[in-house]
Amino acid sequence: MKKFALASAATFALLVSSASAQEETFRIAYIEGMSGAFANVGDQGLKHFNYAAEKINAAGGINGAKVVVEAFDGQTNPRESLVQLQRAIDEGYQYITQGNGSSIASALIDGVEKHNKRNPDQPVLFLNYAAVDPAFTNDRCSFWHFRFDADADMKMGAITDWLEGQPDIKSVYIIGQDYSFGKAVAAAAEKMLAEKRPDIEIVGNELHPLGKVKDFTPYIQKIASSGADAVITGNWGADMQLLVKAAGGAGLEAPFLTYYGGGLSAVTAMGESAVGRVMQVSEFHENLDASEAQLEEIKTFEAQSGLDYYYERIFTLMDMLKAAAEKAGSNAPEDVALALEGLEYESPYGKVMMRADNHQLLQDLYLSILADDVAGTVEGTPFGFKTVENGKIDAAATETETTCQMSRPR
């Protein structure tokens, strides 16, 4: 009997000390696809979240609690997802994290929401760093959902802004990946052609499968047939890197203005034959201003990870989360989350701002193209990214009307 007494102890001060060492962490789901296709941009991802974890912990923690991230693999895939969402819950995270894919935010969103209408008590947040579809902050805008990107219409604005004022560009053919944030993408090229350069002609609007098409010369063959002056598309990942790499290889001339033609491992499959060609919309390039403390953060996070610092919205969104977290006192979602409403950040590129009314966050956009005369080079070659004139476009004229109608919980 004493033996048993004794063990029951023991066994209740391991549950004790295991319970307590879970409050003193920020615990943080990261559900990306770390195998299959795009298992190098899931990696490149959490290399990103844990150098940012690494500093927040190095100042002290989020409200003194370890910032702790960790990887689920959800397989570049809406139901593998959300099998991983529920495992992060049963496992008592409360904070998620995803971009890369937005049918799979999509389903996350649905998931969240279901999850925290029957828990109310035990709510999970949703911090969305790179799935741009605009529904997500528009018709289907959720309490639960922020997101740290700027979303395909914002994107689409510069590159159409850009075009308007290339009166020599009579044609395009828009290509993309056959889901919802391809299908945004085309559409929101469509209207906003129409409004700013009803003159040019669309010779092609053509979908492919996602993370299927190993050799995409067929679709560079149409692409040339067409006579298309520039070429839009929205492609990431290896359907980026092969997409262009296609081009080169047939020699295609036409511009490529893309949201992630400096994504991982598209400079190295584009080579010198995207130099002056290949533009891309984003946060961020390594040859913007910086101050000298950031450049040695760049320099810092390059020598342990690898990789090039490419996920400027990523130190963004943890940044933020830490700061709106302190702001309410409280690391419980719904109080981070009533504290991010709002916020704004001096980033190391500029003031960033988290709206109220539909959790879309607000930041500097810059149009850049792939040069081979910069400082700033990428992924071992002696190309850059370098900002197109008068290709900077301030945070506030990103803004977009927004049909949000978000239920709150108080």
Second form
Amino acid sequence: MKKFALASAATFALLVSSASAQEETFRIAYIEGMSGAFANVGDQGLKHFNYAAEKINAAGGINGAKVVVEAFDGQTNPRESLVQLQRAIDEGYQYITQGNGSSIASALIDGVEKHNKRNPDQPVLFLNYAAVDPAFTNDRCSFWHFRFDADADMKMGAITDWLEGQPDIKSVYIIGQDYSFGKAVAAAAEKMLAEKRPDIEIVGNELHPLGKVKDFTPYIQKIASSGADAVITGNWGADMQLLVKAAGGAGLEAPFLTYYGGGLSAVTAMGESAVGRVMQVSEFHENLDASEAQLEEIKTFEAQSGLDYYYERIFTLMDMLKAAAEKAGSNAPEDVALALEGLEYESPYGKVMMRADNHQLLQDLYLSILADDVAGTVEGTPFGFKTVENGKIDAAATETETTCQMSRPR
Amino acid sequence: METFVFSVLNGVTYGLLLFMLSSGLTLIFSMMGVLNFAHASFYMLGAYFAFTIGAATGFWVALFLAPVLVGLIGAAVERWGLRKVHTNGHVAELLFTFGLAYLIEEIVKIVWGKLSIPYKIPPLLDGPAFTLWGTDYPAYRVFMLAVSITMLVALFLLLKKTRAGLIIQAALTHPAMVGHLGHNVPKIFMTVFGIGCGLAGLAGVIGGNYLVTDPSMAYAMGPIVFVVVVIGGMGSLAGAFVASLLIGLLQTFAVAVDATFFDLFGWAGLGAMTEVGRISISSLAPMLPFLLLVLILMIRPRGLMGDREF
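Could you switch over to the form predicted in complex with the partner chain, since the one displayed so far is the form predicted on its own?
Entire complex below, previous chain first.
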């Protein structure tokens, strides 16, 4: 009897191991704030990732492996995010992704670098889809980090190019979140305005605590009394919603030049007062020309998730990851990273390319403005974004010089 | 001039919202001698209840129902929770309310989810009330002001002009004597606790859509309410009122001031481009109430109008 039990246990173990071998997975740890002030943004990104993963799995996965994206709650906090990184590594994850908060991305880059140095046979690759501090692809660049969003300097380049053609705007007010990213935006704005429009006066340059301000009315009051002709802000998440909500409430007339004006809930919060006033610079908006197949894709995503299609770059990230792994013929992070370098990919909105020298993706950017006469609308409102005149910036034109000196494993 | 007027208006609105929260807390403190750590959680419950009730009945019914419901929950917490814990002393009570705050937050997360909910201003009040110097003043803020002042007057009348208020005041300071006179002191305690929580609930109903309604709102509001109570003086309603307005105005004005440390202390030899000289006053706005708290505890530990030391 005992022998039988032993034999059956052994058979069972054999069955289990062969089953797990058959179901090979490609696991990605999504480390974001899934609770707290920025939880809704974390949830939105995850839904995009899950949808992209489903699509890839339906087409046979990555080198036959099933893609799984699992959320780890970093609470939009660098320390907690590092704990979650360690947890993901302990669970065997070799790919991580994050985007909300350059302060967190900074900690994760350090964490990944350290881990990879100590464990060269179990490296981890960091795919960044939204943290845009320019340092990550310059002084602090890492072989193990790839960025799929245009950095703060590239986006500010688009905004200031547009300002060059707006002689009516004679003064701007810069307001941002008080951390590395907000400071990077302010520095880029100051530098580029001095080059392109030295006559523009910067009447205010303000940083507010990240995710802490619940009522922006005093700030809006300050902007109004400064008499600024335009406001430049890199705010995202709740800070973006509340800022424009307060601006709408106070009837502030000045246009807002934003990085994330089309971000989650911002349009709902702004309402009609923002039409013709709020602009954003992004790789996607819902009124870009696209093929029938892509428009159908957007509809399916929105019906399935109940959210607006927003992160085109997440789909770019996932598709390029698959392309790189298949080009390398391996799912090992080092092979995939090498294959990603210089990889070109035909996205539904034009060709994109991953720079080999600093791991920054080059893609077309669009400066768009909120309008009420468009076909594609967002968040159940009658409004949507449309590209402004001369608002398309070709991928090649967004390229900036880099100070990156990367050390590669081979 | 316009900056000044708007800063006063905004500061007073925010200050009165703080008072609505802190009045309940300070009443409960003077009654039981214990800080209710879960007080801001009742504020959060008010906002969530108003959202859920409002979806069925509209905002105006919810404005009355939600605070009553929160008050009833508060009374129940006192009756079946705090009263039992009370016999074990203040530390046990403190820990009880501390745990309760976490419990309520987790329950809210389970019932309504971790994300912020779309609790919106009613359409009737969604617009400007008046325009000054080209800047609109939202109608909802005027409404908040009106609700706060109505509550303030009602509370004052209840405590100072009615027989019930007289008994409550007596029970706060001399519970044994009031008990001997034949009043049911535990019931008075329960009522006061319920009213205090109800006020916090009301603050949640009108504050939730004005700010943001999410599970972290209690945590965001909690510390500042304690600051108000300590600065105003433990157990002093008038003190809480003054401290609320003070903090409301202080925070609004700090943001409005366009100065750096250099402008303030340049005469003392501080350089304009040094690390310290470049700090702007507005970036210190969130810190100021806590600075005031520390100063008050050092210089005047009983607070502005309190009659006992903390």
